[in-house]
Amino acid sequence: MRSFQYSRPSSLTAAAGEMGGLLAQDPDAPAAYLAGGTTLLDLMKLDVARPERVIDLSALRGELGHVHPGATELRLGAFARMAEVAAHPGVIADYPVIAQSLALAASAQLRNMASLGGNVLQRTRCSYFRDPSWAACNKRTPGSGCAALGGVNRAHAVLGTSEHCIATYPGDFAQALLALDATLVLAGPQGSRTLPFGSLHQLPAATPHRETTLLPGELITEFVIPARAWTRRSLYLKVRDRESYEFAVASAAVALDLDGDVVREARIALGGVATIPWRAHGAEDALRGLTLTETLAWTAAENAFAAARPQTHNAFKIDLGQAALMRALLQAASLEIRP
């Protein structure tokens, strides 16, 4: 790990104001906030982040670490931990799929310290962009090519990818965020905004590097889910190649409304198999207004892949991601929702 230097403000506004004082000086400031760490504290010790100022957010947990339920939305702060809001009674009874896709994420000790903020913004775990003795990585150095396309690439997306990157985005807790329509509240040395999540994570296109549409310095301050007919019946559904601690091979976060067996709405996304969170849309549309039977959860299935690019090594994604779904829209029509 290379020296840095190190700082820890008392206040949000505090912490946004020194961000913002040393992108004055140098818009290209190697500067990075630091919340649980289990993300920057790993990549700076691969020598892939390289930052000369770490601002240390921990003080802000009291200001932003809340739990929120309400009748009409779940407010969770964006410095709350992850086994917090996993094992919350409220979030598990009325926004199951949250809990579950937190429970199921990493370790139990990296749960009791990674924060939701940082969750949603940590990098991808391609072997080539976390190991700097592979000099072709766009994400890493921009311009230097893709080691994946031409390399071992079975743990590598198959949606939303280009001939720039083919990185798989890691997280879980992002998919039941996106399918549930959340909304992000920033804050930065710009003033604060609110961004629906949706618009978070960026396709790598012709520039991998640039992940997501956070302005310089701005940080995540809240996540605010609004309560709707399909977020009780909700569930998270994650494949992987053991069965605690990994990252998904294909998963799927769901919610439905249902009358009957009639699908009203449905709410579909899927982690393992793309580049960022992503949203099926084609597969809910394929669901909207007609009876849920298997055949039709594998309509969906079919059609939320249609559009998918394997590689060499991960075509299999497209079959083990096509059943992950179909079984996940089964079982969230079979729950029983209290009133």
Contents of the next structure:
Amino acid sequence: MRSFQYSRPSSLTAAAGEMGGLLAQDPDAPAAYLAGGTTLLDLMKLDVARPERVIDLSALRGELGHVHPGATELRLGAFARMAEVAAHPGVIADYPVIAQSLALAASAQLRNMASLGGNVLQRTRCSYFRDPSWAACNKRTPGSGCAALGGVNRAHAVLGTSEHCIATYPGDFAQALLALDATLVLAGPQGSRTLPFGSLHQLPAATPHRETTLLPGELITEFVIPARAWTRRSLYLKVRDRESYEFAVASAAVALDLDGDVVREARIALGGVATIPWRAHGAEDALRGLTLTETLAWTAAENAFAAARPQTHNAFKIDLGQAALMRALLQAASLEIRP
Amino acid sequence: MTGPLFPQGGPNMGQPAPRYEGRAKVTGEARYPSDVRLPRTAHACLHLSRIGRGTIRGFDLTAARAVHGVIDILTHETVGDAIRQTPAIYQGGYTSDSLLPLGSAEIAHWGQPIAMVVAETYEAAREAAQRIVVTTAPHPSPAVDINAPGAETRALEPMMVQAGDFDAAYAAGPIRIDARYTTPAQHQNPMELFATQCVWEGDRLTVHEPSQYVNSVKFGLAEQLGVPADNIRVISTHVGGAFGAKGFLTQRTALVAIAARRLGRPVKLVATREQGFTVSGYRAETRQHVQLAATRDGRLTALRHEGWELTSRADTVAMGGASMTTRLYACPNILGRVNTVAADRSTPGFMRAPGEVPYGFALETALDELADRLGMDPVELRRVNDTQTEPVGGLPYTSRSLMRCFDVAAATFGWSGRSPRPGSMREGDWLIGWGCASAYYPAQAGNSAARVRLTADGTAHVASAGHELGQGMTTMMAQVAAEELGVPLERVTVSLGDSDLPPAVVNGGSAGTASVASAIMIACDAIRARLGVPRDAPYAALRAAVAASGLAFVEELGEARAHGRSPESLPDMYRGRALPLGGVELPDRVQFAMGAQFVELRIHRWTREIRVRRAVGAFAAGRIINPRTSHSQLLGGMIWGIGSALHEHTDIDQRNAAYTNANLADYLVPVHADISEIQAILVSEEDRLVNQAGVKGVGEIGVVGVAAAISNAVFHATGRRLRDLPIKLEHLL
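Could you output the structure for the form predicted in complex with the partner chain, given that the previous block was the form predicted on its own?
Expanding to the full complex; the earlier chain stays at the top.
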């Protein structure tokens, strides 16, 4: 880890102001916000992240650490801990996919530290990104190439890839937010704004180093998740190589609004298989208005992976991702929802 | 889990005494070698090669030297001839591989140490190590693994095992199995990292390093540095897990020693988790070929087991597991062969049950294939081929309780409730699979010494350079002395893990307890003889005898010679050459601990996650001195077996043999949630032949056979026979 300067502003205004000041001097200032630290510190130790200025946001937990499940929407402060949200009875009852995606992520220690805002911004687990001795990584060094293309890539993405990057988006919570059409509240040197969660992450395309649409110095302050007809019939299915403390090989966040066996509305987001949190609109369309059967679930699952492109070691993720989605859909349909 | 956490003793079992050092460990008082604080310590950090095989063209150390606090940077250009080339253990020396530390510009493999920074702080050393710039010329096509085109295969003729006429018998076999298996590279990853501290006082060197064999470090370092061995002391009081990775002298120790000598101050190195993947040895990948022929009633008529094991270019290292798998079952026609495949990798080493895990997986899976072909219960197949006589040389087993283990484990598991047809057991969307396999491990011992002192106040002290790896060596030493002398356990103290103490065997090969306990027993016999106190005399009589002697204390040295070692070999232990011997290596008999492993797993019908639901193992290993610590060893082994079958796999990049998952986030081991109900049963067994203590050892047998039991259970659940480890969900989609 390289030496850095550290500050701990006492409010959101002060933090944004401090970052704004640095960026005004140098638009490419090597400065980073620090929230729970579970991604940034890790990457600094690996010499991947090399900030010279670290702005610690832990004082913001007081003003932005809330968990408010309401009748019409769930509001989550960006500095709420993963563990607090996962264990909140109101979230478990009325927004189950949110609680499950958080409970199934990481380890108890990490869930006790990691903030929600940091969680959705976590960086990929690609081995070649995380080891700077590999010169070729377009995420780390734009234009340098992609070592993962010819390397060990079982864990890599099959959806949303480009010839420049195949790194998987590793998180779980983001899929739940995407499926439930969440909105982000952002703050930064230029002021506040809202952003649909689905517009946060950017496909790698030719610019894998640009992972989000956040403006320089901007940070997430709040998540707003609307309560809709399908919110309570929702779940997160995570398939992984061991029972706990492991990233998804494939996952599915699904939410269904059923009329008997007929799908009125479906929301599907896939994890572990794509470069960004992946909304499967085609699969949702394939379900809408039809009776949910095993066959229909397969059709939707095939649709979700129609554009998949396998690498050397991860072709199985297409079959697995389809199986996971199908299993999640049937499981969601069988949930008993109290009135 | 129901019932007590550990057995409460039984025939030929001692008391389940709590760990001697348990409180110190859980309160943080126990000082591991890297916890020892030495004044004015400088901190070292290694820089490892980031290319595969190749050549160093030059270093740019400008940025590294500019880091505040950097004192010294060692490279092949600055070390010169400070370290001598010495033979590795495989050539009768002490080092775990043959590469000379920072010996030249040649890079043999990815992850080879090529520089070491010494700085005022660990942080500065690490930052500087990251800032070293190396110009290299990589070899265009290094051989990265056992299947690489450039890897060199060599048959190891001395490891060939032959009985009868395999070819003819196989050709004539009514039922035949012919199958190939593979096992992956795996790394021990002991929780405690590879640490070394060196401090010179004049021409005397003290080394604090976690070790399974302090005397290999002492005598090897003496050779490497050209220093008299008497001037070197190696201390390793607590070891935070070793599993073979801390068995012998690695390259790092000499580097830290010469850095400390150059600076005239103590130097401390703690290799990072990632560096640990190439700083020491590992379980190399294997390919295996098994051919079996049997009569229709299941009697083996021909058995062939051939293995190919990856090794480095520098060292021909083979675990040679076929020498054991060919001696487990009655069979008149046998062929066993072992080959090495040399590639551009670091030298492999010993990892818990090094030959038994991979070779046991192949043979015990092949037997399950045979049982399936015969329509025979796999337990009955083992029974039909059980023997008290080793089939190659016709030698007797000192004792063998394989079928008792099977019967106990099968009854506990409820094996009779198994529906044999694959895929026939289900629960909702989950396919259920039951599988079993034999476990075995050679009973071994090495020459060892122990000193026991009985003091007039009625306390006793036991000292031997054995090692506390977490397995319970300290507790065992106290228990044996307490029992032999009749002194209450709480009045016995123990010293170990120090090369100044009477030498003991390398704590490997499950030989530690058997060897050191035997030496303690001899010392205690001598004390009682000297005092004229009969065995089983009351404690008061023992104390009275010491008082009557007029001495402040009575002290005796016990030297135990392992069966099969010559009297002339005894002094070798005073030169760091006490290696285990036993198993199939003896001229007059064979010695094995035996066990049976049963596993139930479930596999989701769609997404194919494989989860072990319960495991039952039963093991007979001669005398059990401490059922609590033995049980813990066996449980740990069984859990590791689950990992070895389903999780553990070192990923190798095909371009440069880089390990791409060299950390504990990506190198998967089972977590708590992967382990549900698990039971290790100690089966009573008495073996008066095996060694003075009657101990066979339980350090490794717990891991053996689990992978086969799992692969057999996967077959039972799905009808799919998977012969390549680890078994992952994609193999079942």
